[in-house]
Amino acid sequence: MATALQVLRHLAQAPLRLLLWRGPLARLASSMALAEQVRQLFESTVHAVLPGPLLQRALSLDPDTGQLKVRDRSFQLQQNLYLVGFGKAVLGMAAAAEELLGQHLVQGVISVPKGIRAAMECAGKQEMLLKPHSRIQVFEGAEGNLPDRDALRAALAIRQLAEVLTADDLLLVLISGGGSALLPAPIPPVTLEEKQTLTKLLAARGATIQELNTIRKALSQLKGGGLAQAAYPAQVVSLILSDVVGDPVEVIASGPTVASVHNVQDCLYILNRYGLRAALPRSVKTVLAQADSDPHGPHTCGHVLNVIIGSNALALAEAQKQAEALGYRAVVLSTAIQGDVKSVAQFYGLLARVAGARLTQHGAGASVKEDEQLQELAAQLQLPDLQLKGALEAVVCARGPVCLLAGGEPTVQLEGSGRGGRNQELALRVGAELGRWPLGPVDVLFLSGGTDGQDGPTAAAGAWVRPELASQAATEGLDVAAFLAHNDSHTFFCRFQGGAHLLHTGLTGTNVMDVHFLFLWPR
């Protein structure tokens, strides 16, 4: 007898006309099947940015000559290759590099998240694991994506390896999201605890990833070009899996192989903005006072080749392709969604209203006021690549279900002490927004998920919601507003309908920020 999961997977492959049948006996099965289909689309999206295949496409080795080609540059390998890496996707990147370059690799050190090897082994992802007698030493740390003593030991081992290299050596640096937490090496007298406390305070007050990294670089031995400086005069090739909006190499993992363009005044501006300058520990004030305005200098990174091998844009391109294969009219809205999660949720809620009206009534159901509000919200979010006009035009032309795709990394200003992450909070807020307006003859589903498979300090990657969320939650005695007030989205989703709306993937071994799916089906 087929299990419930097998039935759902079978339904997820069914034609959309069957899934959208709204007969009274089919509503629950249809809803569950659509959710399963969306989950599978998310998994396909993540699969497109797995580190191994991306790295293998970026590198090519001539086994006869020992020539390693990276983009338009060639490097001669003669037992002179060293490897370091740090980030959530680096274990899989290192495994792929070892497979391709193993005979030339002399030594390596990587810093990866706590428990990732066991998670990959348990999931049967052997391609993400190093060989039994690997020359690459693995440190696990940064539990909960926070720098700790284990990550500090890894950072010091990486620095030690880099400092002994010569002009005849080549250092391959593997970088992905989460690299900042996995490469903590504060400049004395700043301690790891002091730097960690400052980072937490900034994050809790809504500092962007760019602002956090500016402070981290100023207080770090290895960030902001410090690793490149330590490795000089060796040649350095950095292969980077981007988890930052716009893919700026100086920001990803705080730019350890890119000369810093920020100075002390930039740091003081950020600290003033969030009201933290007066509360700084003396050690931080000492380091900032002693810092040169351009501590590493661009001349120190002329020996570095930085290459982006994967990004959120690549993931969304695959999602678009897969959604279209399932029968959706799929449009990528933006790869740069950022800003306060409350504003982002309002944007998605109003977008569902406006797009839904255009889909079902060819624009007649959307008021001029709602269109104007949507445009104003979009302007406030300042999304540089937003394709709102084109997306709405595509919705008008669609004759069936629509999938609007986006990616990025919104921020959450903490007001409570609950559990959750930005994806679960965004989903919960969007669910609340969807319930505020009558959406007409259209069904809506919104999903937000982290491509690394871990949303904040929880085991979920994110969550999905529908317009009925608030009313259904109320019947279970759950007050959506109360959970949001305490930033307790994970607890809400665990309790709501037995956790059925949580997105569980396990650690994926990659990290290219978050993806957001907004589905609309005309009834």
Ligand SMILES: Nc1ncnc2c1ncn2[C@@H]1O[C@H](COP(=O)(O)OP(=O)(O)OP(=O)(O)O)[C@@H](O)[C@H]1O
Second form
Amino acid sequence: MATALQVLRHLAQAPLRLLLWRGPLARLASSMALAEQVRQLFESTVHAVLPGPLLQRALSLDPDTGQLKVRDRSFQLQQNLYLVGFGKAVLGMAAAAEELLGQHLVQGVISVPKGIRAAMECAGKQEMLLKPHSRIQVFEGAEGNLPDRDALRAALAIRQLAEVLTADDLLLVLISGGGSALLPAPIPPVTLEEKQTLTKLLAARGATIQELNTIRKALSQLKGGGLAQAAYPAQVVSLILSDVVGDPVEVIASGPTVASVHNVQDCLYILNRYGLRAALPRSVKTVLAQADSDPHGPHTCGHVLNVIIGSNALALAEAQKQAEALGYRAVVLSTAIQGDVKSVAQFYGLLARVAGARLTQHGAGASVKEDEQLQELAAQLQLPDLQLKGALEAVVCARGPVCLLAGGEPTVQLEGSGRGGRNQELALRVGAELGRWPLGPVDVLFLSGGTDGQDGPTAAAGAWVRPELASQAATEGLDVAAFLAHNDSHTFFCRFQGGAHLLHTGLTGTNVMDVHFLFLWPR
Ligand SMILES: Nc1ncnc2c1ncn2[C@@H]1O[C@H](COP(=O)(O)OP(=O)(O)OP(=O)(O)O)[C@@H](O)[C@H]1O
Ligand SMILES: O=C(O)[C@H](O)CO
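I have the form predicted alone already, so could you send the form predicted in complex with the ligand?
Below is the whole assembly, all chains and molecules, this chain first.
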């Protein structure tokens, strides 16, 4: 097995033309080598957004003067620097920050996912770990990406650290996706359990991250600018690794250093929309009613500098570069894929059909009607930065293999009680869509992966599929539609071809949403 893997690794680095063999056996080997190449491309994409190097690019310290530069702003350090952080990518950010700041750092507290230190140690990622005798205290919590008692303890320690700062101090705040669950401090009388239940219900009913975090902010002491308020009058610099489409600082990790602009009416509208208003716990009603009559009004954040240090766009730019180096014509379609996973899957299925027909100029290719359907689907998804026309034009001129790249975060409305995640569900749905039409003389592969390495509550990062998926699954007695009906994509991929289509990276220590790769190889 090890030897076979080595051969595959070697093949994966081979020029593309060597991988496009003919004949059934050669095609099977070629298919495995291509899958390995795609997997490596995913790993390079994630590598481009590892938190340490991004932080080092954003901060510079003059060791002689003690001047800390962040963008065009300078801060004088003199035993006055404190650090807090929360999110899936914060351990590596904190390690890089401590390395850079050395003795200037007085004290820090971070809240990171349960098991992340052991995972980094196991993977030999020493650069992601704090040194022994670090000045930064680490709390691990929020198992399954849900706020829990451990995360609550971390949030209280972070608040305590912030509250005692003075006007001479600087608070460095490290923020990344997953930060909301890792910084729970519900406003009493709302309890942690009540907040957890409400968050779970909203997520399961398909609420967007903007909606979810509007509610989280209204019920939290630290979100929606609360942390910045606690740290006042200290200066605050937030370094943010974005995991939300468009990089909105007020949404990422529920904007703890950004004043919230939402009012109670916004919250009630959202709760109504997902049928949750009538059954709200009394405590939630009380807090919402108080917020409406709060004499202090919203928090102000004039003492804060918020800086985005990395995003999905950066990851896709690297993927594009790497794919081109491997011989593909690579185009970034969008960094803002959002919407219901079913519509997103239809879009990719139809895109493969239309792009495949253009690539091979195949007579039985996509009709004008399918072209129009694709445009309609794209319009329904309302993707602000979609480069569909440009991508299809590039495909026509390609004359060789093509890689269409996109990123974002579709939403899944849970209807069943199976095991899965956004990426595996999307891949499975795209696999089913690809099997619906004849694609002509073109090989297709679609991959969807979460850059954090964990897709929903599963150990996989995502999965990859080919048009033969449904028919091959049927030969193993697996019915794709039945698995989809129960949101059971992970169970499907574990069983299908012995799990060969699952993408396993382990926790990556970063988080810039999901990436989608659509490959087309003319035969
Ligand atoms: N069985 C399932 N099938 C498909 N999707 C699921 C399933 N169970 C949970 N999910 C989806 O997984 C998502 C949660 O995944 P995950 O924990 O990776 O969160 P995330 O959105 O990446 O977290 P964050 O944005 O906080 O980093 C939710 O959107 C939920 O709908
Ligand atoms: O933590 C959160 O709120 C999400 O990951 C979005 O940033």
